[in-house]
Amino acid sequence: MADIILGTALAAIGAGVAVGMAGLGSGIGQGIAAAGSVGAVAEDPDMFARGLIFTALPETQAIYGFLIAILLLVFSGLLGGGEGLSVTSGLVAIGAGAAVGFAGLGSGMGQGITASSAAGAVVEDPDMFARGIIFTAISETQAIYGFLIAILLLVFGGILG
């Protein structure tokens, strides 16, 4: 019985790491993007809507972390009747949370930097908007890798399934 309780507690840590680190990256990235967008709007008030778009892009990392955290909470039994997890599964849960959390941390900050620069570029040349979105989206690939690895860990680690 202690094995199941410890495994479930480890899953709670994994969920916290997933949403905490990914949310931290998104928050920092959005702050950086918002700072650049505010400067762009000060130069050109018509940049407001485009600045909001650039500011919102780093939010996706937090969403990935949130989704993994919810899966961990549900399938570990923390949000409902489940049997709990073994220690081995709990360690897999920490790995899944770390994969999406740390990937989201770096990706969110990088995406914010790119979005901030893109907002400034669009002020200079409005035709840069679509290209700025593309450059900003490229920074997201690391978060997607972390999210996919987290899902694979949950499936092949026996937590989902």
Contents of the next structure:
Amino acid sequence: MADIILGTALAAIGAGVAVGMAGLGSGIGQGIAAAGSVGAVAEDPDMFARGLIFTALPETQAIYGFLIAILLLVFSGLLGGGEGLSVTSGLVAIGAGAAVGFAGLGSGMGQGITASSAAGAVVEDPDMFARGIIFTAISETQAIYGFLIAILLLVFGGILG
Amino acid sequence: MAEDITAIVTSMGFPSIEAFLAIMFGVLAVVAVIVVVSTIKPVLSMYPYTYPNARVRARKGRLFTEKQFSEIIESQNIEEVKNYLRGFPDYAKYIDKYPLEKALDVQLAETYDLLARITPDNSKDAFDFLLKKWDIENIKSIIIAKEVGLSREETLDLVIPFGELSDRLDTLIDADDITEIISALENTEYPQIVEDAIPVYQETGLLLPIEATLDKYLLKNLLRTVATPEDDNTSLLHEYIGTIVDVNNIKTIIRAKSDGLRFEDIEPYIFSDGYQVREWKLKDLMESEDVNGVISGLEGTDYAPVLSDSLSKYSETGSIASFESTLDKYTHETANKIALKNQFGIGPMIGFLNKKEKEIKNLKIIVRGKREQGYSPTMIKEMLI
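Switching from the form predicted on its own: structure of the form predicted together with its partner chain?
Next comes the full complex, this chain leading.
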């Protein structure tokens, strides 16, 4: 087993939190959205494409978490065999992982609930599609804030670049 | 910078930075678990309702609008009503299969059946029990059919092919009398209920006691299925079913008091308990002198203010219709309130069930209006709920 210095190990925890928490939120949100969409499709088979869109929306949080995790793994030296991180940078990496992870958790669950309601609203009134997408997209902002802060932490914490 | 952190950590009494980090992560992990669990818990309680709610919202979108009702009312005759309904898949599949009123009831029974199948486990008992309404309606129809001597085909037109008894409807229809009907009901919960009402039936020759006993069994046990709410959803279901029971009891008492009936006459038709109007209150109401006494006896419940408004109309006309429509309106408002209050739980299912029942009742009013002579579209419109 390769020797991993403490800073890199901390970055690994950050990567785990990033993908784990964001994935948890995204998974729960997508489950809720999918359950609502399946109900909508059961009543109206034409809802399949629109249901799929609503179900796919809470996927983005997991993508943000996954991207941050990959960046952390690469720039901490765990992937690609680069130089390891200092303890200070390792703590910054945990901050970045927590930012995108917890923001993704809340955002993913919220978006799932809205997406499920939107699928129900669209099957009740097809004209609601555009408005449903807008309402569902609003919950995305929290995940974007988390993702931006994570990137800023990585850049200005000296991990990226 | 690393040296600064090490110095701070050491000054705090930690032997090394690793020990400090281990404790810090421990604390953070506990905080994270608390945050995650407290965030996820309410979200997961919504999860079982997302699928059924999407399905009922789809069906809610297919309910007739006011404009569509106006178009149906403007139909020239029953055949035009049928043609109109043929344009809607929910009704089209039954219109040519059954007589019109039965087709409407079958559509409603299908809705009950759907709700019982898709509802989450914590409200399943209530919706399953609600489906027994069709068993009870079928038993009542078959008993009445035997009493008035309807043929097998005529009886078949009255029964609804839903409920637990749907597979033994043929045996029930083929029974020659009530005793044979009771035998055909063996291994169900109904023989004893019917049997208990037979002495009164034999004494009076009226079928009403048998019908009342069956209705009483349904509502009493329906209320019992939701009597101990586990969460917000079951509590709201309790409120809705409780309101239905209360409204039925109040209507019966008002009707009886307006006809001058006494406590002993009304008692067999009252469900022994209710939601806001409990057992002791029901006894008080049944002992009231007249309709005014019933309304003042309801003081302290939500029904008193709404019924007080109808009291002046009753004094003017002597008709209890305004009380009945006020109580029906109150039930619809309760369902709407629950639907809005609990959008991610049982609310949409209760809201839809109530709206569907209202739609079927209104369609039946229109059909009756078209079948009988002398009802203009305006008159029919006024009769709608």
